[in-house]
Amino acid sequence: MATVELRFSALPEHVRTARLVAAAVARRAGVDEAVLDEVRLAVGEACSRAVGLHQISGVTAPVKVALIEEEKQFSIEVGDEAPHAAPGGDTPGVQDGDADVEEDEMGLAVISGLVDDVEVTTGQNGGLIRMTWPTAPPAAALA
């Protein structure tokens, strides 16, 4: 199992770099070429969401991205350290913002539309989006 970890300041200009690195590592891991655009878009959406949550909450910690190559699958985890509200509850340190909630829900809907295997966990200490894609066996194994 190989893992590449990225940490970047919660600034929108770093999202592009995360997308490019994710696509390159996914390609190396054996993710189908036809799916790489979806990987790029999903990572961009997840990272943009994390950056936005950090900025809204005033969190100065970096956004974390883990690119995990496992047998027969490739996963990307995007983590934030922004406090998340419990369902129906208020988020500590964040003013009411229906527009922010709608934007967050839209981002998660986009990710869910791009990735078949998505897991979202949130809590008082941050959140994590784990996205997983199947990988093809190495070309040598097919011969």
Contents of the next structure:
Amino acid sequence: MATVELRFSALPEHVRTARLVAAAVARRAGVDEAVLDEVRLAVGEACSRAVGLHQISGVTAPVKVALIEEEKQFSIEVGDEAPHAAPGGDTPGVQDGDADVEEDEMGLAVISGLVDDVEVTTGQNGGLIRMTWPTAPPAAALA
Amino acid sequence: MDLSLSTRTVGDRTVVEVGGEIDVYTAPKLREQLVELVNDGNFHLVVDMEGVDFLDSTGLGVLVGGLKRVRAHEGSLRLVCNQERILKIFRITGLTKVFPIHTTVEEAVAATD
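For comparison with the form predicted on its own, please write out the form predicted together with the partner chain.
All chains and molecules follow, beginning with the one already shown.
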């Protein structure tokens, strides 16, 4: 069950807000303090990537972030609505996007380096990055 | 927190002191600063990251871009950083092999290849 959902216009200035909210909700959900920096960075990377994809493809829809608290785990889903090319295929309108593509890949590299449990799915109607961290229930934290 | 930038000259090196958060929003300001310095003939840069609270891949991209520019003039770009959470980002991306990273500005300024 999603505990907090965010939608923001695909603008770089809102990525910081998403980071702050994600870190606050992760802390409340019981994600280890030592991991919060990683949560902040990973969600920032995912949101920056989504903002870039929306801007390149001229998508006016907002970027969506779902912060999902579950038993023993906390997940963050960052969804974009940019049309993704099939691997090896061409995406119309991004021929000049070499630098952006490199940054996109660097963002994904950082995410996969930081987060053990990450799933990236893409389709014609957009992509989704789902990242999951274990949480310590409050009772166990006290014990 | 926003990004703060200040530059000073130490011998033949230009020290860029960066503070705050380097992310997708603020990184363009750092890119502009580095481009301007190189265009003005400053080819030996030391970027002091001790005041940086947050760095993401956009920021890494700008630093790599800066390195490319100074190298085109046989220059150098050295980093000063002691913060584990920032160093970790350089490590997981393999960029510790690309940038000389020093613990103090003095050490970076004195360093030669």
